[in-house]
Amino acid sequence: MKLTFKGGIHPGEHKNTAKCPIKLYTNPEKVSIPLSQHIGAPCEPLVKKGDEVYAGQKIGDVPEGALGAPVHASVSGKVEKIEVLPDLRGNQIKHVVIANDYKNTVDPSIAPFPKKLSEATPEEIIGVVREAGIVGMGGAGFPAHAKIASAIGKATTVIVNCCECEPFLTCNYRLMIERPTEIVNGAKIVMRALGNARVIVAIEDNKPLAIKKMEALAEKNPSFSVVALKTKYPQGDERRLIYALTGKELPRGKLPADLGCVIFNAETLSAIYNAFAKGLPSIYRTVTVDGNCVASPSNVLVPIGASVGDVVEFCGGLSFLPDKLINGGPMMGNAMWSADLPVTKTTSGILIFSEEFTEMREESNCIRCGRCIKACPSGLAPCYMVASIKIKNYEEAEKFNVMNCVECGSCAFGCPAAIPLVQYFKLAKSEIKNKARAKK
């Protein structure tokens, strides 16, 4: 029997660009950097207009002591200004505007880690990690060095979630087929700093040639083992891949750590491979560029910052009128309200659909089928808690657990009454944490 979680869905796949090799786009006229990528702390600009910038130069920072990382600039070139301008959610966030020289002149700091990884202290690893400003890149955005310090004396075993169960995202994929070794050595760094631990590498069995290629590697070390996992969604959230892998459920309010475990995407452990021997900092990040509209949908190495509608451009531009554009998967992704928005190191997808793709049925009242019970993955009952939520009881929806709620949408998927739940427990999570606040 497989492993795997209860609850979920088996959405179409749409692995379309899965044979698609990975390209480089290096040459974007501008770069638009957003000063928050992460959770935590927005960074402070350490540049202004008019200065020359090299390609990995830090060019913001937070204030010490608070949570977050550094951004760096993606090409070399002058800073043209230095805006305010809003986020996917509606932020306002301060963006460093870099026009590219092209002559993608590296900053001179940048130098492999000097010592051997043997000889590496944890803190030098963290340090290192911190300073390249890597994030979660499977979405989340959390600082990875505050992951690792946090785990350190608690986890003893790191899981490389490579499940990428989103449908249409091959960007993982691809990495684990042309790049594996980043990965696997990408683990080996964060083994060192937690000392004795073994590593997991996660991968949906819907994978084979990726399955393949990582057991090849994990043979060559004895504390690696390779599990495939059944294909179904959302097997990549990590309390759902906890409990496939160790049958312990994680509670909300705790950490992985706290169950022995500390949980890497596949492309932020490849970030912190090349921290290490190129001295990288965070500055590109692999994107799957797909949808009905795209002319030649890829996958594509992309500088941080570059605009969406440049990278749809790199790839052959649009074949149809486009209705909705999102960033990330379709199943947890969020809708753009422009082509001009920046790629960021957590955006793992463009995804462009015609109106044909997005039409939205008419939504009606819950007939009571219980297919929203049975589908959630966090055992919540979706159409009791929607119930409240339409009367504004709050209260009650948070009896009912709404804060557990980890928003996959495969409630919403198969609901036959085509009630948008996900929006309806977004707004109530809003709702009872502004009161929170505003009680505290």
The other form holds:
Amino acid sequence: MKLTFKGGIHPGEHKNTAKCPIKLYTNPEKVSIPLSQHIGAPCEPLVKKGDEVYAGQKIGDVPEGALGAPVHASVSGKVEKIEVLPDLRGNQIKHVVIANDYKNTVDPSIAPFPKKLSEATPEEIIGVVREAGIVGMGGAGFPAHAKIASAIGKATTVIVNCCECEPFLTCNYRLMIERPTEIVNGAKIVMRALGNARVIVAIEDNKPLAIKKMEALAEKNPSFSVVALKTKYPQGDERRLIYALTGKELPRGKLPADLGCVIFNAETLSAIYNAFAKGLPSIYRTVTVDGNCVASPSNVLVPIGASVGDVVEFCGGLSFLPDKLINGGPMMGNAMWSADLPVTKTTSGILIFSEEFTEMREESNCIRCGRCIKACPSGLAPCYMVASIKIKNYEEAEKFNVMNCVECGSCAFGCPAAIPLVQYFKLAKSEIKNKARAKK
Amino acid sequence: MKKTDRNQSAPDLNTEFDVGEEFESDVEAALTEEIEHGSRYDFPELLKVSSGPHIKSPISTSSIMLDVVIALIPAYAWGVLVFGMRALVLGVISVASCVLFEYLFQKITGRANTVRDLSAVVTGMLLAMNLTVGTPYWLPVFGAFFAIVVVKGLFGGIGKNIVNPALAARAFLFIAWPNEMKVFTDAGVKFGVFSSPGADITASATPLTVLSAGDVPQNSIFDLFIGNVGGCIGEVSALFLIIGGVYLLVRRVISWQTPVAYIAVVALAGLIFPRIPGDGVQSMLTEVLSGGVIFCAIFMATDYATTPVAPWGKVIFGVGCGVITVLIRYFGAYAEGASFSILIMNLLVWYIDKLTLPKPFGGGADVKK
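Shown: the form predicted on its own; wanted: the form predicted in complex with its partner chain:
Shown next: the complete complex, the earlier chain at its head.
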């Protein structure tokens, strides 16, 4: 029996870029760096128009004590302007626009952590991770230092999330193939901060080469183990991952640390390693650029703030007229209205599809086939929730536990009536939250 | 949106050869760049935005209904083989009137046209398969009206009906025209297209009416299994119905719980309380293989709209159908019971669902506090 979870779906994997080595993209004409790329308070700018900045220089930080992570310049050059623009979700966010001087002058203050890992205290490690502005790079964007801090004394297991269950995305896979030591070393740094913890590297079984690479490295470390999980979406979701590995169900409103686990995405760990060993802040990330409109699909190491359009141009441009541009994976990613939006710390994929791929069928009546119930990894009844939401009975939807929905889209993927279930659930969740807020 | 900014190329050649504005090399330069760089398009100013997921499985309501039609064909073909061409004509009339009523109802009520989802075709086939070959040609038209307009359309269309349209229509026809509906004929006595029911078709007993009368049916189990007996057009051949059922299981259109639970209960009752004195096995097989239990278990008790959605609910539904079928057969005035058992269970679906929906992962809403 392969380790897995209940429910879920198996969409086509489309890992077209699995054999594309990570290419480095260094010279966008300018970068537009959002000052909020994480969960928590937005950053305040530390630079102003006309300032010369180094690559890696801190240009924004959150107020003292607030949850968040600082942001850094990803290229050297001149601050052209600081403008307020809508981000991917439509929130108005300040962006620092830097014109690239193509010199890539690195901030002189960047240096490796002065002590050996075995001599570093947890507080020092948390400080390094915080100053590097590292956030969860799998998509959630939770500040990594806060995650480590909250797990100290509670978590005894570090789970390295290498599932990459979203179709099309291969950036984590390439990282495991090309720079596996960074992931392992990053995990060691987290282990050091937590005291003695064991590490489980969780990989879906459709990546045998990555499993081999990570196993070879794990052999040298007795506290490491590599676990192959059944390839099924959404295996990379943290609740499903903990269940597959430990058999425990994490209730809503609880953190993985409450079950003794702390989960890091592979790339986050690699960023932690680079911050510790080289002093590098989080200014680059790997992005899978794919979709039928991209001339040459690739994995690219992109400076944060480079526009999606520039990255696509770097990948040979467009070969078909695009209809939809997706930030992230095709299941949970966000559709972008414009290619001028920047790549952020949480952009794992840029997928561009033409109309024949994104064409939506008209929504028809629910035929009660029960496919959504079988597919729901959260054990919910999407068809009943949607029936309540359609008549605006949000209390009823709440009784069906719509708030437990993680918006993975497994239900909507297989719905024969083409009901946009996730959209209804997002609506209901925001209505319920607004009502709760109004009560207070 | 094609890139149009190609004005820099070949400016001097124009004067030299004097070929006017639309000089060919401009097009050629664009072509060369297309071939060399592949970048032929720009992003449109605004792209389409929608909530995820952005990919979708190809499965649709019509693809599911098409699978059901395919699964029904073997059993129907067998019906035509043993009862004659008249059985086929009844089917064509039934399907055509179902589709027509669906179209007219939606046209008149101003609703979106859903004829293309093929559900009316399925209802039409199921209705015809529930009739005997001796049924007059005009009868399925009334059945189709009742199924499509009264049972389905007036309740809100596909997915909203409370009871199974084809079975409700059959029950309606049974009560409205009992004499026309009860004419069962022997297998192998074929009826042509123009045979008239009153004159040419003579009624004969089915295994269940014999059992019900307290006698022992003379049909062999093999005849019952392949369908060499009298009965409704589509329900006689267990073999071809099971082939259709396996197809639906493989295509994941239906799940196994309801048919297995239903048939198991009828079989167990036949084994433990045999109506053929002293022969439990014979009794069990006769009960299961006759009177449309297999047909109803595979194709009627698995109708999405009118049955439970969760796995355990499907088991409860199947058991309930089995128990009611047995009660009607053993104690009722009516020899069969499969169709009425499903109609009764249809009414309980909401309560069964309420009991059996899965538990939320990590607990429900109250866990948080």
